[in-house]
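One chain comes next, on its own, written out as structure tokens in the form predicted on its own.
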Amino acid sequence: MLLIGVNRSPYTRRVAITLKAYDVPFEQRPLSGFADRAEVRASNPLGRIPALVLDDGETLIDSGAIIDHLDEIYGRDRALTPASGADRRAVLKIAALMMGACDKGLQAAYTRNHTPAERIHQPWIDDCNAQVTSALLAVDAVVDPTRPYLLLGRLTQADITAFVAERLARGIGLDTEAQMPRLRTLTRKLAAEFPFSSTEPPAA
């Protein structure tokens, strides 16, 4: 199995953490959706990461679709996204909030870093960052400091997506330590667990 993408991407790292949590052997080709777009397009015509090449040669794209496949094949009774019911809805809600926060954070960063200064519309960037903050605050409110994970007493996609979103938020300058202290405490604890520590990207 081959994972295509760099773990600086929250979407790729989400998949890498999930593979590690399920103890699935895989290789990784650290291609960037920006610097290596032509190579990435060989696996995903959109030129986006991640892509996951299965052992039979089939290629899956989009982190959500990849996670769904991994849950189906490897999750079974320990699926990181429960199969049905209120537990599934609760995990999916947090995952949607956190992936939406990643989308908005990256949009703001891309606009700031790749738009000529005279064309930058700061209110747009501010609005994106406000959406990131609002989503993270909503999840911070769910964190129970007496429990090891967000939901269900075990690791789920709620934790994984919260982890990658909080990491991205710090990367774009959000002070999560001050604004979302319970979430920051949770992600610091998760960072010490193998699926997270083993997928830490190299320092830029």
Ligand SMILES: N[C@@H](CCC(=O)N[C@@H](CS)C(=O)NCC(=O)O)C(=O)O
The other form holds:
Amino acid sequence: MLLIGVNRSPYTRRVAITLKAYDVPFEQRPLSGFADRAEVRASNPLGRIPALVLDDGETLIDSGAIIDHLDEIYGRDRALTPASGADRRAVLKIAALMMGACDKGLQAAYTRNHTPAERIHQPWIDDCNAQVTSALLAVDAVVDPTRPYLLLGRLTQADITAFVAERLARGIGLDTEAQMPRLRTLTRKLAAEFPFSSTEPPAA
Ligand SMILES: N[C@@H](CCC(=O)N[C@@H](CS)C(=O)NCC(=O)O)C(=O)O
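Right, the form predicted on its own is done, so what does the form predicted in complex with the ligand look like?
Every chain and every other molecule in the complex is listed next, the one we just looked at coming first.
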């Protein structure tokens, strides 16, 4: 199995953490959606990371669809996203909030990095960052500091997505320590667990 993408990408890292949590061996080709456009498009015509090439050559794209497949094959009755019911809805809701926060944080970053300085519309960037903040605050409110994980008393995709979104938020300058202290404490604890520590990207 081959994971295409750099772990600096929250979407790629989410898949890498999931593979490690399921103890699935894989290789990784650390391509960037911007620096390695042609190579990335050869795996995903949309030109985005991550993509996952399965052992039979089939290529899956988009972190949500990739994780759906991993849950089906490797998660079974302990899937990181429960198969049905209220538990599934609760995990999916946090995952949607956190992946949406990543989308908005990256929109702000893309605007800053890919727009000529005189055309940058700061209110749009501020709006995006406010949405990231609001989503993270909602998850901060769910954290129970006496419990090791967000939901269900075990690691779920809620923790994984909260981890990558909080990390992205710090990367774009949000002070999560001050604004979401419970979430920051949770992500510090998660960072010490193997699926998270073993997927830490190299310092830029
Ligand atoms: N919804 C996608 C988002 C993937 C995504 O936006 N990846 C970024 C890297 S963080 C990318 O490849 N951006 C390049 C581009 O959009 O041109 C997923 O969950 O996999």
